[in-house]
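One chain follows as structure tokens, the form predicted on its own.
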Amino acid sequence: MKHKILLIEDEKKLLRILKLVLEENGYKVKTAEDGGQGIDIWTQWKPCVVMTDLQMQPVGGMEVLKFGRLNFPEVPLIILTAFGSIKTAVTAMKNGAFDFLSKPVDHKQLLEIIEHALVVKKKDPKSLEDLIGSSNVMELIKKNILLFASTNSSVLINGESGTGKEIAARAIHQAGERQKGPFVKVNCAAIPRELIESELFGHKKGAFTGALQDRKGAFRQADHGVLFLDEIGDLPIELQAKLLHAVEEKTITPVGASSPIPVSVKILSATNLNLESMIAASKFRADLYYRLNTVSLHMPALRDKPADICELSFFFIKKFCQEFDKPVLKITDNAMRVLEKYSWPGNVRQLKNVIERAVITCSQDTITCDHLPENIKHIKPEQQLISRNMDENIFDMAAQEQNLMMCALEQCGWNQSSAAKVLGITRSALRYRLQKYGIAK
């Protein structure tokens, strides 16, 4: 069956020579010469992917971008664009667009993006319902992690600690082919340095003092799936050139063996380290770093996407109590503002801490600040500063919300979960932000 796609173009011969390349190889092509019209015959035709332009009479590219956000948010839409209309297309990536593509298209990578977005919209979006999140941060490292998981290159996953790193590789795993096949979690901080040769790689009955048996090792436990490498950074340099030969050769040898055995896995590996700064040390092979670091996926710290701290904080109220097998609780607005303005150090993980102990201790039907520990509740001087220097800006921050929200709504129909939708947050984020500003219909 042939891939639809829909071209959204202005120019003419531009149209007719992108619609000639596409379904000479193999795409089922529909063409349009402005949004509007483009619009219909995207509600009609229902395409894969849509590429548009930006700048068109009467109905422009953003119009449309907006239109499928609202309507088809799983097609990938691609945005044609002019040198000097980059920042307008960076826009347009941050409020939906899959990706864009400068003119004069080049015609090689107009097919690469069209096959990524196809592998993109066929994932199952189930692989990512543990990445809570919708600010622009979260919704770009989703795209890369449907990205990476179509391909069975290794991926390094840095970020602090608690930011979601294993999470983030289980998804990989869950969203790729291998998905059917074992995921294995190795913990190279966590064995002592004597046995995490044999963890890895395994080891031959009487290879060494209480080798009782063969061991397989994670390497052939995950054999034809996933293996997670957690905290890499802390794997001894002694063993890194044989892992590196493992990664390398697709082979790997257990102790006290003296034949290699194929294995066929895909490697994750994780670290909350700087591992170029450990190769400028020499305590981090650089070979090895860059056979691990095929891709790069980096989980930001909770404080540089605080738009996400709401939804996760709805979203663990709901799991604890389910889990202690409570009503859901509400949570009052000054408790929110609490969580909202707190850095946190230990970033989802601590969040999480804070809302499962909020959930234990409440005993009315809100949460309040009185459900919090102390030293969020009392946020340290140099918070306070920084609190401050936000509040002095809080009228305008809050007008410019408000009247985002507004907007929405009246584009919506005062439809919610359309007007989340567009917004790019869930439908329990936009009813807080209602209720917190008093916003009713």
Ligand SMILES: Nc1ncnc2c1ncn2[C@@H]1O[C@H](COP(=O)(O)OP(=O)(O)OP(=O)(O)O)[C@@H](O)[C@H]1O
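None of the values given here were measured: they were computed from a predicted structure. Numbering follows the first chain given and starts at 1. Rigid core (definition): largest C-alpha set, two forms, superposition within 1.5 Å. What changes on going to the form predicted together with the ligand:
Taking 2 Å as the criterion, Gly210 does not count as shifted between the two forms: its C-alpha moves by less than this amount when the rigid core is aligned.
Put the two forms on the same core and the Cα of Pro76 is off by 2 Å or more between the two forms. With the core superposed, Pro373 shows a C-alpha displacement below 2 Å between the two forms.
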Second form
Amino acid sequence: MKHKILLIEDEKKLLRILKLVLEENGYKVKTAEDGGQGIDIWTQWKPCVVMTDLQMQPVGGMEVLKFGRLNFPEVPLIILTAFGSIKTAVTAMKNGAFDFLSKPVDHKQLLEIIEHALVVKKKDPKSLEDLIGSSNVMELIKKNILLFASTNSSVLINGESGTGKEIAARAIHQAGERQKGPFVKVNCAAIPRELIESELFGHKKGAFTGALQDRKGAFRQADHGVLFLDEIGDLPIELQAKLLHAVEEKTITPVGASSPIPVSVKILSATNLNLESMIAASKFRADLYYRLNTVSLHMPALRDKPADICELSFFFIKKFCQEFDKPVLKITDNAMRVLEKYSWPGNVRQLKNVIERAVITCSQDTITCDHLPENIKHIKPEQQLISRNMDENIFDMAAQEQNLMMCALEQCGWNQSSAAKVLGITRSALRYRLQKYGIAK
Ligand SMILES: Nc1ncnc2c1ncn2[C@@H]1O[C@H](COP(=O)(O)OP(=O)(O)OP(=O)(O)O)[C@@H](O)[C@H]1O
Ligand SMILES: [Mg+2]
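Output the structure of the form predicted together with the ligand; the preceding block shows the form predicted on its own.
Time for the whole complex; same chain goes first.
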């Protein structure tokens, strides 16, 4: 099947050349000479990748980008920029563009970017659909999720409240072989102390006052599937030993029963507490921590991935408009700027709530600053998300990158060629990174 590429560019000559180059390389191409025409073709023809110029009359490239993020967020959009307008390209990237290509266009680079966009598009399977965000750090998280889903190892997910730990856990379940099995969630903080053991391992009728009949318990309910232990840091210390035993022996003994029952469960756990300092304070068992933390996934705070704020906002606007039976609302640039500047202590959950409120209170067709809460508009300087420079993102990425490499290496018994294959990079690229981070077995 030929991949469909839509080109939007008002310089007719350039448009013809780009079309020719792409067609010669086996792509199906349609062209448009301004944004409005481009949006029409996009809607009807459903291309796999869109490439657009920025400065066009009457409808420019930023409008096309906005349209795309809202209606076809899965389609990569590449920006064509005139020489010297790199700043606008960076703004476009922050707003969710996939990449940019500067004019005059180098044909080899053009083909490479299109190929890359198609690979990335292909890689986002259904299991990751609910996880919105295309920032570098989110792309790495998605890669990690697919990798972790392919093994039986326990995964500890950490991150502040509202960063998407549960949504990541569900994606790991969906992306793995256990997807046909159940996903059972136990919130260790929400269950009274005296009931947790029975909640996890079940009980026999008459095992204690009130045990009127046999109960299966979460481990057996999750048999052949995934058990998600949420707020694991709140598990009482006396139960931690029992949990460790269950995880290590792959058997459980219901309260009041005499013989153990085998179970096959993949354990995911999540916390926003620092388990390492809890271990130091003797509140969490180190042996259990190492068992649960075979691999770990860190969900970054929203302020550490500002590039995702725009995409998440569009996603939630669309979601709530559908839910409340409204036509999809637009949002002004000013309102979006406010959202992008705020530091979001409550992370994605807080952004979701703010958008829900804006959709409810907006009676016209566009969300403006008037629909946003006062506290996020008038923020103190220290709460502001000062436009973070790239280095900070790279810093965050470095941690994720190391995480990913360690996991791949462990999965492949430290065979570098196999690990490189799993990661989709060359062996020398892997070696370079291992040296860079000083990783050795
Ligand atoms: N990347 C994302 N894409 C879409 N929705 C997200 C994303 N991250 C978080 N959310 C949404 O934000 C809300 C909070 O996410 P979730 O419950 O997974 O967070 P959490 O880290 O488990 O929070 P807590 O520590 O408070 O339990 C949910 O409604 C979830 O759907
Ligand atoms: Mg949670």
